[in-house]
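Taking the form predicted alone, here's one chain by itself in structure tokens.
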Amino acid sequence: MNEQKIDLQEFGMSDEELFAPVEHDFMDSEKITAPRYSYWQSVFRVFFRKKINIFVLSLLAVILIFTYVYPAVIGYDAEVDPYINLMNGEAKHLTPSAAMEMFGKNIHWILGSGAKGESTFDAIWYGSSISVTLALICAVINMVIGVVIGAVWGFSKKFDIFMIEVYNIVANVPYILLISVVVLIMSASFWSMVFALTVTGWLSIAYFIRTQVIIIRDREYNLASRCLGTPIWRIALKNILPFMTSVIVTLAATEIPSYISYEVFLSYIGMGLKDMSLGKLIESAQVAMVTPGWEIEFWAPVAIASIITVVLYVVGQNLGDASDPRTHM
């Protein structure tokens, strides 16, 4: 095979120009060329990839606007508005068409009027603001306490022995019965309901988190941290909880709707809030359920309560799925 030799002198360049030493940078050699990864950007990218999530999130936004913004815009007064047509017998139990014929065609009367001549539509959204606020406050309190205690519970053996006994005792008492007793002892106010739903509501969350922590607490990086003398609480908060983001979000998705359900159920059986919540509206409209022409007074708040709980659950579940790093590939 013939080899053709190249005369470098024909380039008219010196040896220093033709041959230059290559510098080696140890820092550059350690760099990994890869796309920049952002956890929360990946979460929202996966979440919004499904069109159904966009629709459900839009529906949730509309619900929250009517729940909190609408009553404030119309200046709804819970002490005046429900009784504004109380002395007008013809304004009570009107169908949507009859109510619009009497009071004019506007959004206030698209669901007719109730037993006191009040706007069913306005009452429902004011009641929704109470029920949703109650659920969110209870969820925040129970999730924070449950997650923190559950994380420590899963690491500390001494604490585990004590908490297991507490859990075995409290868990055998029906939750709805415990809430009912607390509400009966205290006045049926908003904050007494919050106390009733949170006094032991965090315990089941803590037990669930404890189980998840036990599964991952003995992994190599956690054992190394313990050998280096890292406090248990720091391992739990720094090494464990961030790994469980998707689990916590999914758990919150089931907790928030459940508190709305508890409030509606307790009010329906006459043990709920004195305020005009969704449950109170449903309880006061029980007679309308079986009275011809009045059914919408009962089924309208039932439908709104169902829609709110389902939408909150679906959004939370899908956000929990998107929070799992394994779906970011």
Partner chain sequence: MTKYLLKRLLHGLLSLAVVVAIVMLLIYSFLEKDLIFAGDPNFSKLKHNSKDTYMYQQWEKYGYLDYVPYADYVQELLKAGEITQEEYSDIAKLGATAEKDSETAAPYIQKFIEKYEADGYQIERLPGKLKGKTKKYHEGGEPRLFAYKDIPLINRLVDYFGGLISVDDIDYVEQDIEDRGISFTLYDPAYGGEKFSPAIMGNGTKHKYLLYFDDQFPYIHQNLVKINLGTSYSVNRGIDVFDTMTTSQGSFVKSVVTYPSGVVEETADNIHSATYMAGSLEKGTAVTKQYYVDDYTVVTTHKNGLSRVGYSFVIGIISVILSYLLAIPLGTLMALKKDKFIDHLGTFYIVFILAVPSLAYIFMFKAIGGSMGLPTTFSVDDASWKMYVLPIISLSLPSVANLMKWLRRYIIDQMNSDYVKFARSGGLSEGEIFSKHILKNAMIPIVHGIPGSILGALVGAIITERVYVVPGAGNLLTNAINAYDNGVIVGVTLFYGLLSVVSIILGDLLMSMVDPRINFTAKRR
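Values in this document were obtained by computation on a predicted structure and should not be read as measured data. Numbering follows the first chain given and starts at 1. Think of the rigid core as the biggest set of C-alphas that the two forms share within 1.5 Å after superposition. Compared with the form predicted in complex with the partner chain:
- With the core held fixed, L184 shows a CA shift of 2 Å or greater between these two forms.
- A displacement of 2 angstroms or greater separates the C-alpha positions of W233 between these two forms, with the rigid core held in common.
- Put the two forms on the same core and the Cα of F159 is off by less than 2 Å between these two forms.
Now that you have shown the form predicted alone, what about the form predicted in complex with the partner chain?
Left out here are the partners and the other molecules; the chain alone remains.
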């Protein structure tokens, strides 16, 4: 404590000159002085606290560069000569060492060559750009529609009765049948595959969100909020949505890899894309798997597909964990 005292009389001023009355400010009195809390800042602080996350994130960056930048930089085109050696019989089905001996030591040949004499490495990354794009687009569409409809579904009891019936019916229509009918009607192009995967795909996400909304909807704080006259949309946006962020991120983390897996599965049973996606690569390399010396043609796309899905999954899961406010302590 400072013991020094100031004698106000020294200034030789009147009380009116020394003191000015301050207006009472209601807004200022409401302010609480606490450390600033930013939600997303905390999310990233928690996310980067784990060393493993930095590692997988940089792995993800490398994958994305190879998926999107690499084919563009080398100007990959599946039909053009430098990336395919259709005429050269000796260039087909080479092991990595044989391919490098033949074409020189560069990155294209580190996984050998395929049935058309093409570089397996280039074909894989071109294929993964198709597969990853498909997965991302499908995930975005399904998540947006699913979350919006799921939120309404959870709130409205009338809509719930209707949607439960729709869900029971659509869930029993075989997914493969739906996809193949769409593909047969619209041809096996990229966008018809997107349509096939999203036409009913949002429904299971919406159902999941609906269950979460119902759990949170009737909690005491929302009840109180409703008693105070908060409109429903404000409860949905301000009270419930922040609660669900981590659930949604976790869900997205499982959705994106699942579309890549699904694309691989569909190609394997002969209902996939026409383009040389990862799934199509795996499917067409099946013969190579049982042929001694050619196994790498099959295992390389399988391994890359697995790495991509695992990395996406781990990043998503850990981001989901970090976006749960309970971990921000």
